[in-house]
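In the block that follows, a single chain appears as C-alpha cells, in the form predicted on its own.
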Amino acid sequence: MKLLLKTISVEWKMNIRNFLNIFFSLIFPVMMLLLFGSMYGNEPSEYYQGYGSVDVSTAGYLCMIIAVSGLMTLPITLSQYREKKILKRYMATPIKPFDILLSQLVVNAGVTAVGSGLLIIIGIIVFDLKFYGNLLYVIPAVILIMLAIFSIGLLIAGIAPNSKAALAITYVIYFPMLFLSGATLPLDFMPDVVVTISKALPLTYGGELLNGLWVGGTPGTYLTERFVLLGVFVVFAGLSIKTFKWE
C-alpha cells in the first residue's frame, strides 16, 4: 500500500508539471465557461426551460474535463511509458506494473475532481451558478461517465504501437467528441446532421445524463443514457484488458 501511495504521489507531481495537462483540464474549461457565460449571461430564460445559460452548460464542461483526462492524458502517458520501457523496468522493482496503471487512473480522476471543483467555484462566483439536483444522483453519474470514457482511453493505450500513434488516435476521437457531443455548445444550436452524429458519441450520453441530473432530474428518467455508458464501459474495458501490453 505504501508503494502504491508513493507511486500515486510521484505520478501526481509529474502530471501537474505537464502544462498541456493542466491547461486542458483546468484552464480551458474555465475559459469556455467565462467566454460563453459573458456572451449569454445566466439569467433564467424560456429557451432553457427557465434555467440560465451557465446552469445548463456546466454539465457539458464537466464532461469536457473528464474527456481530457480519459482520452488525452491517460492513453498518451501510458503509451509513452511503454514506448520508453518504463513499464518493463518497473517489473524488476517492488512496484508492480498494475500499480502504475492504478495510479494513473487515480491521478486522472483526481485531476478531474480538481478541475471540476475549480470550474464550479468560478461559475458560482462569476455567474451565480445554481445546482438544482441531488449529489447522491450526480456523483454516481460522474463516476459512470468517468468509467466509460477512461475505458476508451485504456483501449487507445493498448492498441497504439507508440506515443505518436496514441496521440493521433486521441485527436481523432477527442476533438469530434468534444465539439459534436454538446460538451462545448448545446446540441440545440447544431444542425440536424450533427445531432444525428452525436448519438454515436458516448460523451453525448454523459452530457445528457449529467445535465439532466444537474437541473433536478432523477436517474430513472435517463435509463438509456445510463445503459449506453455502462455498455461502453463493459465493452471497452474488456477490450482494453485483452489488448493492453506492458512492453
The other form holds:
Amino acid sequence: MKLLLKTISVEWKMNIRNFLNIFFSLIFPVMMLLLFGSMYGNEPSEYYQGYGSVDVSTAGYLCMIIAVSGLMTLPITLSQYREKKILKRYMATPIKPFDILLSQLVVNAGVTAVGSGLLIIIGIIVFDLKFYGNLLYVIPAVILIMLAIFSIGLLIAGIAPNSKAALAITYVIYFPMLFLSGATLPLDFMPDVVVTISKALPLTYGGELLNGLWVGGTPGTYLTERFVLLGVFVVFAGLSIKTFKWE
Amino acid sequence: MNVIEVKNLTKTYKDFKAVDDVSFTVEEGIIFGMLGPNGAGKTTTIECAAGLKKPDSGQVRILDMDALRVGKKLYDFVGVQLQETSYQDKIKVKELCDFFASMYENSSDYEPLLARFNLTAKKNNYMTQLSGGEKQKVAIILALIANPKVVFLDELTTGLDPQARREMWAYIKELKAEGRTVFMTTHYMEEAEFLCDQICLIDVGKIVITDTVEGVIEHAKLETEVRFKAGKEAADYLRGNLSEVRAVEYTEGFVKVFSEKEDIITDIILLLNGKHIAYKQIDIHRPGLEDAFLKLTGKAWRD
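Hand over the structure of the form predicted in complex with the partner chain; the form predicted on its own is what we had up.
Below is the entire complex, every chain and molecule, led by the chain shown above.
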C-alpha cells in the first residue's frame, strides 16, 4: 500500500509536468467553455427547457475531460512506458504490475477531478453556472463514466504495438467522440446521420446521463445509459486485463 | 559455491530459436561475461536468467532459488540493468533513486551511491538531461539500491564513448571487490578480456565454450606469431633448432615464427643470442578472443 501511494505520487508528478496533459485536461476545456459561453451566454432559454446554455453544456465538457485523461493521456503514457522499457524495468522490482496500472488510473482520475473542479469554478464565476442535480447521483455517474472510458484507454494502451500507434488510435477515437457524442456540440442540432453515429459512441451515453442528472434528473430515467456504460466497462476492462502486453 | 545455475535453457520466438539448450554456472564473487555478436541470444539468456522472461524449457537457479518461480522475492537479492531502458521524460535523478529506494524493505541510502558514481551534482537534473554514460551510471545505482548479492548487466557499455566505457569498467570491478557476483553480457571483446574472470562465448543461441579468457584462447589452439628483422641465416638456424613450432618463414628481410607455445619468444632469443645472430624490431602477436572466436565458430567477429 505504501509503495502504491509512492507510485501514485511519482506518476502524478510526471503527469502534471507534461504540458500537453495540462493543456488538454485543464486549459482546453475551459477555453471551450469560455468560447461557447461567450457566444450563447447562460440566460434561461426555451431551447434548453428553460436552462441556460452553459448549464446544459457543462456536463459535456466534464465528459470531454474524462475522455482526454482516459483516451489520450492514459494510453499514450502507458504505451510510451512500454516502448521505453520502463514497464519491463519495473518487472525486475518488487512493484506489482497491477499497481502500475492502478496508479495510472488513479492519477488520471485525479487530473480529471482537478480539471472538472477548475471548469466548474470558472463556470460559476464567469457565467453564473447553476447545478440542479443531486451530488449523490452525479458523483457515482462520473465514476461510472470514468470506469467505462478509462477501460477503453487501457485496452488501447495494452494492444497498441508502439507509442506512435497508440497516438494514432487515440486521435482517431478521441476527436470523433469529442464532436459526435454531444460532449461539445449539442446533438439536437446535428443531422440524423450524426445522431446515428453518436449512438455507437460510449461517450454519448456518458454525456446524456451526466447532463440529465446535472439538471435534476434521477438515475432511474437513464437505465439504458447506465447499462451501456457498465457493459463497456466490463467488456473493455476484461479485454485489457487479458491482452495487456508488458513488453 | 554456484550463485547462478542455468540448465538446458531454450527460448524460441515464432520459428526463431533465440537460445538453444544453454547451460552454465557462475561461481560466487566473480565477473561472468557472456560474449557474442549481436543477435547471438545474450539478452534473451540474461532476461530468462533474471526471471523476466519465461523460457520454453530449462531451469534457472539463483542463490538456491528457482528464479522462474520464486516471483518478486528474487529482486531483493538480484539487481538488474536492462539493455536500452530509458526512464520517464520528466523524472529527476533523485526522484528516480528515491522511488526505487522506496520499493525495497532494506534499500541502501542512494546519496552515497550518487556520490560514489560522481552524480551528486546532477541529482536535480532530469534524466533526459544526462549523457549516455551518466544514464548508465544511474542504471547501475538503481540496480544496487537493494544492495543485491548478484548484479545482472546487459550490454552496459554499448553506445558509450571509450572514456565512459573505461569508467564503467572501473565501476564493474568495484562491484566484484564488494563481493557481489556479476553476470554481464557484452559484444566487446576487449571488455570481456579486461573484466571477466570467466567468459562464455555464445553464437546463434548456442554456447561455444565457457572458460577463463586464457582457457578459451588455449582451447582454440591458437598460434603466437613472432616477427623480427634478421638475415636469412637466422630463419634457417631457428628452423633447425626450435622445437614446438609449426613454421618458420623468411620473407623480405623478416623472419616469422608460428607456434602454439606462448613463450616461444624466450627460446628464440636464447638461440639467437647463443649464436650471436643480430635481430631487431621484434613484434609478438599474441592471439586474442577475436582469433579464438574465428577459430571456434569458423566465423569472423562482427560487431
